[in-house]
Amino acid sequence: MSDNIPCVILVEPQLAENVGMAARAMKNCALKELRLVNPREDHLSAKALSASSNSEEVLRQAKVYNSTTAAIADLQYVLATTARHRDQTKKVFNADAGAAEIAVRLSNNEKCGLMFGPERTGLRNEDVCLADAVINVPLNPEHCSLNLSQAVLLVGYEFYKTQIMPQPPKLVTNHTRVADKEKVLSFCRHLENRLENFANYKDEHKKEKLVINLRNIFTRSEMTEQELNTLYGIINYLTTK
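Taking the form predicted in complex with a further copy of the same chain, give the structure of this chain alone.
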């Protein structure tokens, strides 16, 4: 993946035509890498290719994953696009501020992704909680429904603008790099495995909520690999004490 542009992750897109139109919108915004999580239809079907309107290479190079976690495993910073308000503690950026944030991360050599949900429902909570923050496109609150390709277009457009305007200031770099999502999630799973007999784990609903809360906490804190190792050490110490 190019280090200087974010990839686009479409989670369970329903219609091949929409995937094609999203590819076209990506090309409009000079985005290149498309990742698809369990697309319902074939993204290389005639319908998809036709809708992509000369952006076939985006579709042909797209990669398909069988889970959102797999699709974001190598990324360090992910924004989830949502229209609805979510019952999660998460930073919410307007599209322009989110695009600026991505530009700063990229200039700091972080691999970034923009995640979009299925056409009808948008992203599920368990996908949103995997993202570092939420990106919201400010639109008429009385009519903010966008089709998938329009959402990709607006967010991509905001990113494109950051690339042609004065560059945002670089982040001061750490000595160790920000952990990628796979490492953060491995840690979360490690912790979750240690909680088997925790009271809240007996109730399936509470358990689900707890898992989402924990993943939010540890995703939001943008840990470095060193910090993750510290936490592993602590968990292991605590459980074997």
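Between two forms, the rigid core is the largest collection of C-alphas that superpose within 1.5 Å. Because the structure is predicted, anything quoted here is derived from the model rather than measured. Numbering follows the first chain given and starts at 1. What changes on going to the form predicted on its own:
Thr219 is among the residues whose C-alpha shifts by 2 Å or more between the two forms once the rigid core is aligned.
Core-superposed comparison between the two forms: CA of Leu34 displaced by less than 2 Å. The rigid-core alignment places the CA of Leu195 2 Å or more apart between the two forms.
If the structure you just shared is the form predicted in complex with a further copy of the same chain, then what does the corresponding form predicted on its own look like?
Below you will find a single chain and nothing else.
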């Protein structure tokens, strides 16, 4: 991941533990620089440090400012997060589009910031007007309020995804492996042999469809060797009682 990452600006955060949890969210997303504008409580208090959950270095390196303008003075591009329409002419991004915009600007060596408002009210109009654009996360309109740390994590994660190579889905087999087709089909034949006395299996009109359905079930399931052995044991137990 590049060393060129956005800073996080918390404007007038109210609770120390929320600042601590925001620091934790930042570290989850490899964000390191925290700027605080007039925090109401000490960001290095025991409550904040405890809530940060091993992210104390983010708090200890945080810088405190007496105004939003001072906190963003050295930045070239700032996105303000807000859930409400502010009657201001601003470009509005959702979280992933905003993160992509930040990533492009960082690649051009622009210094960027993500700005979040107080827990109770969110950013004021005076703060939003200082930003270049807005991030608005579309959520359930009946309840779109986010905790401060949740907002930091959501936006931070979208940025983090722009910096890493996405991992393709994979099947975790632990101490076994996916069975090859011969083993799966051998199991199917074993099961079919145990069905000789089943009424539908004796009926030639139904047998073909039954066999196809059974083989479809097991060949499309990425069965592991361990799972096949378990099924062998179950079938043998049920058919020898």
